[in-house]
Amino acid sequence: MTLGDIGVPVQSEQSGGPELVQLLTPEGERVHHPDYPLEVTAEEVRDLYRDLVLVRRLDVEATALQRQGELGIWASLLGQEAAQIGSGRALRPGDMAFPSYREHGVAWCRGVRPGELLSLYRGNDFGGWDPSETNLGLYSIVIGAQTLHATGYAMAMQRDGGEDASIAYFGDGASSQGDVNEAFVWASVFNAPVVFFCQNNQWAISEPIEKQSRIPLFQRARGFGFPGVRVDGNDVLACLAVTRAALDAARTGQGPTLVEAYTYRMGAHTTSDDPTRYRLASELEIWRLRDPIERVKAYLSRSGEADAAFFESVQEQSDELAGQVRSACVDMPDPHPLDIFTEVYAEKTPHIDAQRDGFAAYLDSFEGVQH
């Protein structure tokens, strides 16, 4: 069975459909494209493996977690991990990247904690790692403003002179939003050196692909004056690629790049979602066969590169990091209740004192409230 055979547009003058870049098959095998050439060594493409095993392990983690009363909701990244770690891993440590609230591949290939990650979903804090060290920023729950974010502080490295590059993570039913076509109007015309990043999964909660636009999403880029391409987002190797090349075309004053990862979401929207009501099990279970994880796998098993001691490890990992993430989880302290109130504005003001104040008051009508 071929991309093709499930409707996923393929590369093929001969169908009309537009061309998805893919370097790595469903099958495991490596195919070659002539406009985003990588070498990768074996060695790398085993980190990306462990990247993606790991990563989706700390998902099934906190989706568990959530079940069990210790977070409030999770989004899940589930099927989405080639998409994320293949771009994620592209950034260099300069670049400057916009997530939305399912973005925990980028989180991972930027050095977030998992007790960092999992504190905004228990309701600790807004997120809890330094954007200034991690140089990803706060989860956007608001749907698509973090392209603004993004396009903005591309303009802003600009005028100072910088080399390099922001990006900014998406879905396609973001991609209907304002503010994301207002982010390809401005960096459209004032070249800012941003990515635009749409993971297509597919669904936008429960309202399909084909709510979101007539055409291929990748398409609406030429609209707005800049290049757009489609990529097989469960490959891991193409989405390292065609990153890489986007970025650094924003780094040379080529102006944006609109990459669609064309993907699925293998997971409910959030886990307060239910996917069975709008949606086929037989369409998951095609989509199963095209799992980022097990393509890589069969890759390096095929191709000699690893052998059943690597598999071992990295399951070994697995588990270690899953002990990790639950307890990150519940372990972390219960914020104060007075906390929120300097997490408003960097410096007091009078408004927010006098909120503040109210508040404390309140609490002191209850017996034994420690604030």
Given for the second form:
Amino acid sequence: MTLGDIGVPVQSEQSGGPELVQLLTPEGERVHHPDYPLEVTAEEVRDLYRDLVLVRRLDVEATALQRQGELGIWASLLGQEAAQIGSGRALRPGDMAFPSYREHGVAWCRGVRPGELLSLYRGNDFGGWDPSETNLGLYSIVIGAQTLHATGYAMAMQRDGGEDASIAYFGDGASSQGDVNEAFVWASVFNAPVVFFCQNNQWAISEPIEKQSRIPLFQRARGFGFPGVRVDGNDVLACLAVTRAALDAARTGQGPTLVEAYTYRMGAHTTSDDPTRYRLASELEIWRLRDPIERVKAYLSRSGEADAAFFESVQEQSDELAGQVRSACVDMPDPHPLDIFTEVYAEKTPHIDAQRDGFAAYLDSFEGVQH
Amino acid sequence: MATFTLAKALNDGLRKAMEDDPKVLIMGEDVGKLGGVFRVTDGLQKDFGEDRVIDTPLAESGIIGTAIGMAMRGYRPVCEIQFDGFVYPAFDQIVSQLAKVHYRSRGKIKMPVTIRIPFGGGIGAVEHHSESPEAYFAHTAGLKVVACSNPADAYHMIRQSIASDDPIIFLEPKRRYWEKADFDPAAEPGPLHQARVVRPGSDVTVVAYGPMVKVALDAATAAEEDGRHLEVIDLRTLSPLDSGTVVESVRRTGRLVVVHEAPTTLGMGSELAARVTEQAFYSLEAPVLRVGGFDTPYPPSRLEEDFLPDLDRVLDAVDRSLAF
Ligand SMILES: Cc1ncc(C[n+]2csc(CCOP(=O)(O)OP(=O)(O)O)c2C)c(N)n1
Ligand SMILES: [Mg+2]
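Let's see the other form, the form predicted together with its partner chain, since the form predicted on its own is already up.
Up next: the whole complex, starting with the chain shown before.
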């Protein structure tokens, strides 16, 4: 028996296969899908385009800031803009998103300001935004852990009534973690209103998707008892429609959905990584032709829904944003050494206070001392 | 004699272990083509093949759990945990399973599993990349825990750990990976589970391990200028803990300062303080002092220089000990 005999498709040329949901082809042609009708106005498409361009610019600027020593590290979202903007714009204000560490596009949609986003990567804090204000959880660097939090949060939403849903972002690599598989079990048996949004960017640092799974990831959902769908992760319209449908299912008591956004990590894993050690440039060439922004631009131009003046204004806005990102980063005040001791507990303990006071006195002892 | 970085010494030690014993396997995330994020396994997959250097799915519990199965069948897995903060998903497999197999099977099943963990801070990393989890493991019966501090020890200790029939948590001081030293790989190493006096002295004993050995040695050099002679001990083995070497030293100096990055509460310093009090009470001229991380989560990297013990904090403790 071969893999094909048991229904395991051969993933040729990384095309995503016949079940890929697509509403906008890489050439910018609008296509329709029977299960995912999407009514969008010209203005909405222009807004999505603007989002895509702006988060890419934010990302490029952050990468530059890391190179200049202003950030400790940066995890680039290059290539994954559509997956993040499409799904992020499908969220309603009351929904709760649980990101991994690369979801800058989702953060953008949730209204996180550039400085709040960069402070973690600058080493100032663990994320500058307020999760309860933005409905975006803090970044999770421990792979997969947040999928359980999203599931528990959804179970709480379920108990509160109403139509809110939660969404968990994670990667193809994360799909191997026990936590993620446990989240699937929980969400399934409790029919929790949660969407599992997996960005399959084909790589987990140096490990290709084949090291994590023998079947397309979206098909795993079936074994857990809920639907899975593979969407073109470089197609912002399809990501919007598919995520919206999954969230609606969650809202209306139909339980979880696994969305596999089929995409590609165009950059290094992080600024510390050197992908030339483990993957071929030819792969990048295939995916460059599927760029998530170019296809929207082609569509807008061809359909006449946007003119040159629009593209120019987005360009100007993006330059402006780059400046804001830069100054938000370099003007960020350094944390104070005694910040180490704040917020360890909700109810203060004398022991931590004593350590803080001891360290303060120690620091004072250097006052005026040359060293 | 040859010059090695600590990372390269580990790489050579792993290579030698694999050459010597075909049962030795390497398992972990990105250990193959990439050679690990710190390049410690660089080139090993190319030379020993994908069956012996295994890029695993991304799940630490799976890495350790399957290593246990491999070991039951006579293999000697060397597992890499990519960063200290990512060992916790494997905690059950390490603490409830790996540590207890030999005991539960009444010695019928051996667990020659080595778990390599780059540990400690000082590299400006984001959260979960700078932790010092050694006390959890040293607290667990059935596990052995060692920490290397220099290239020569890295080379010999990794080979000795792989050769051991017990499960060993092998801690690598990640901020010292790129530091170099000369040594002769052919030289006969001392026993794995023995501390070492790395700088003799008569006034205060300073004990450290892993990344803090260099800090302790630098402090001793600085103290020398003030006429204070610090004896520095590289602990090397945290479980079994070689307190004998420490007690012997304290009998001569009468003073002990223990330095580690891990929070002081219930850290290795606490255990050493207790043992020294039990075994050398009448030799002590001052209470045992601990210099460690604070009892807070590891802070954001822009504050880590304040969190981590440094030369000044070691000298401050030395002053306090001598002033007592
Ligand atoms: C529990 C855990 N183990 C290991 C790591 C180290 N690590 C960081 S990112 C990564 C790969 C993740 O791949 P994937 O889930 O596909 O997400 P991507 O980075 O591609 O977005 C690894 C192994 C981690 N952060 N957490
Ligand atoms: Mg990935």
